[in-house]
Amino acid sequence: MDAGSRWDAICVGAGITSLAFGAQVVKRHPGARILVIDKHGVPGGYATVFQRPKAGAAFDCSLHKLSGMGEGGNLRRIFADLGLDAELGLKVPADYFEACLPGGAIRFGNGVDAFRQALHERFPHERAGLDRFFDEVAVHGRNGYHQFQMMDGTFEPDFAQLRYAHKHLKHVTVADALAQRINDPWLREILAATGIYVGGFPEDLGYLYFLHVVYATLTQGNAYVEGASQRLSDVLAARIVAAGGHVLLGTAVRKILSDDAGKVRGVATARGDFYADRVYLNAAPHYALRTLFDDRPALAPIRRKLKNLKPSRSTTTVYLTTDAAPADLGLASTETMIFASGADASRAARAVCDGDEACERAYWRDSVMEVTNYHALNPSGGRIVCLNVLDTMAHWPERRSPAYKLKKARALNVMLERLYAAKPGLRGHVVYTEVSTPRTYERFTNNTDGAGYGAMVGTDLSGHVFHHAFPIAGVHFLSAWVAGPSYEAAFGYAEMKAKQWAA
């Protein structure tokens, strides 16, 4: 591939949104030639892994649960339109997730039956706020889930419930609406768990999109892709290759080039500069609109709403292996989340993180902290489990400074042993651990707040349309920041920009 040569769309970013959009619009359009530019030595993004073969592993960098891979999914479909289903092979877990609770532990089987009743039976002082929570979930939360099909008119609403819902639920975030419906403190930390899954704390999230997410979640199937997220990365990089695309992996974009009449012409890179009429930016907003374009009057306005579109929290993760199987050992789940306390002290804990150490206890400790048990969802793929906890970029120190060493050797040890003591008998079966923090996901993603999941979706929508009226056409946005968090939204969002190509 020449420097100069022209494309008829140029993706900067080789994250999953780009792939997924190049991989739908040569599927509509075979003849479509896509270059995908990515600085990065694979593509997929978030969605990959890295390999550590003197520990027999390979860890997945961010697939966990893919939602909507159900009977009426929207993944499920587009997949099928792929045809990923067929050439993807996918886990469907038993389990939703196991509660593991100061005085005890509760097994969820999957789906919203299975879940509603184990809570009924848990707690049945709470059966009238449970009943209402799932209502709106069945209701507010298949309302948003169609949001694509409801731009696009394939999905039709009821009107009055999309009032209601935009008046009552929209501005609440999670916490207050759980708080109106239920009084036992942890139904009400496990009912918000999933909003891990997004990047938001109870706090954080606003209440009708967190309910989306969970009828996605609960109610729409999910699942896992056998071969982790770099298989489906792989597979659609392919799918654009074959048509004629090309995924230039290992070159950093240094700038987006326009022309005076403020038209895209292309990008510039350190191999050289290439040239197409749409460039869509699977990058963080921020990032792009600091890095990637001239100081130029006509983007004042869209940096001011930038402002006000905050990212989602990022993760402090552990990846371990074990010397016997985690089922043996006593994690037995595909997920466990295992909470450290109540949930007004976790919030309480979070409000106050005014240093490294109030900081450390508020989001190692203190919140929950989700376990994910790979061995248990492909055996073949090595003993793997997956420690994961939202955290921020705020208290961490720069990279391969001697602080950075110790605080990450700090977060290994408490989460090490929240891990022990809610599963005893995984001590001293850890046999190779290591530490990912929201400083590694800034070096891979040029992510500089941190965040591995986009825009926080809260009760303040404002920054979130940040690239409406963008003034430089055919400059275009893809990725979790303008669709949402997770892989169905990325996708349900690059199914939508596929479909306007031809436009």
Contents of the next structure:
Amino acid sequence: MDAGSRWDAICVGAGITSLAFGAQVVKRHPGARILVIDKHGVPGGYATVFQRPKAGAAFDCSLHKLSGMGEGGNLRRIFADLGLDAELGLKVPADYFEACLPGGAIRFGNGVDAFRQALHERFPHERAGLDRFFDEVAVHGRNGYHQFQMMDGTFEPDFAQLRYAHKHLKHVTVADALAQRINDPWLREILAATGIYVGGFPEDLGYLYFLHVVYATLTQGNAYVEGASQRLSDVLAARIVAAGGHVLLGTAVRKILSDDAGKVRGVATARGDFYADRVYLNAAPHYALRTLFDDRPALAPIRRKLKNLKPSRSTTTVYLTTDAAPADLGLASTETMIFASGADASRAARAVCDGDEACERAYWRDSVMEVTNYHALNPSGGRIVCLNVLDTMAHWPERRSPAYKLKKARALNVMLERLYAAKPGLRGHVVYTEVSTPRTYERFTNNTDGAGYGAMVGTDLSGHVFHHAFPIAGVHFLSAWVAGPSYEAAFGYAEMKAKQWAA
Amino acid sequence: MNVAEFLQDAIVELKDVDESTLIPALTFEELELDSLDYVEIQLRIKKKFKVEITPELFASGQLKNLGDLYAYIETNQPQAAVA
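What would the structure be for the form predicted in complex with its partner chain, given that what you showed me was the form predicted on its own?
Let us now look at the entire complex, which starts with that chain.
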């Protein structure tokens, strides 16, 4: 490819939203030539896999669950439109998750009815609060889930419900809302656990958006892509290339080029300049405004507004392999939530998080840890398990420093011990481990603070529309920073932008 | 109720602001609308005036303030709805 070539659009970053956008544009507009540029060596952003051949492992960075894959699900419809359901193998798990509590485990079957029934049986004294919660999921979670359809006129909401949600549910945190509805602290912990899918603790997330997440993961069907997220990213990238586009890897975009009239011209890279009248940024907006644009006065209001856009939490992840099938070692569920030793300990620990020791205790030991059993989903991919805790960059030293290495070793030890305490059969059978930290995620994605899920969807959403009236014409923003976290939001937002292509 | 009155009522309800502040020059930036607010405003306009406000109209800056929005609705309102 010649530097200086002209394209119909350039996507900065080959994250999943760029790839979903490009694949949808070329399907709708055959002949559209799209250039996707990424500094990383593989396409997908977080939706990638890294290989460790000696360990017999291919570790998935992000694909813990695709929601919306059931009948009527948003992602299923978009996959069908793109013909992806025929091209990708999809696995549907039988379980939702297993909750490991100090007093014993509860296994939840997949689907809202199974989840609700199991909770009623275990917490009969909380029936009224549970019914209220599930009613809110069914009404307000459903409305939130259909936001894109509301805008294109295919879903008609009840305005009284929207009004109620705006007034009473949008500005309250998950922690506070659950405290008003549920007395049992363990039940609150279980209900709030799915917040880990969008990078927030209960005190971080706004309740209204959380209901949307619960609705998506619990009622709209979950599935996993065979071959993990890299397969999905590769298939989408291939669609763009087959249509005459290009995915240029190992190339960092240095600047967005624009003319004096405030119109975008293209991008500058180490391999030269590339030109297009439309540039789509699939990058953290804080990073983009700090790094990719010249310092022009017109951008000052955007920079100010970005201060209200907070990143979601990052994660610390342990990737591991075992010497036998995890199910034979006691880890039978596809997904397990391991809770802290004391209910209500989590929030208290995080509230006093000051200094290394307190932060490590709060995030690694006293908050919920999610465990994905990839082997149960796809045995051919290796005996792979991933452990995830939400974390923050603030207490991590610079990469490659001795302090960083020591801290990684401590994280590994704490998280493995929690796993062994909940699943003792695994002890002695873990044969390979690797730790990713918020610093790792920042390095590969440039996401602000290594945020794993884009913007935090808290109780103040005013910064989420920072991209409106962007002063350089032809610049568009993609990604979880404007759409909300998760694959469904990424694909839904990409679809909306693809529909606007002809405008 | 005209376009401006209807929208002022809707925004007062949505944002809990003083109606006297809702002058046509007030930008959406100053109103601090969030993404959910935008969705609801678009829906209310569509239902009441049969005018489609695409997200791109806000995102592109074509509609920057309340005055722009009133004018856009009045210009694009179907004749039957106006009557």
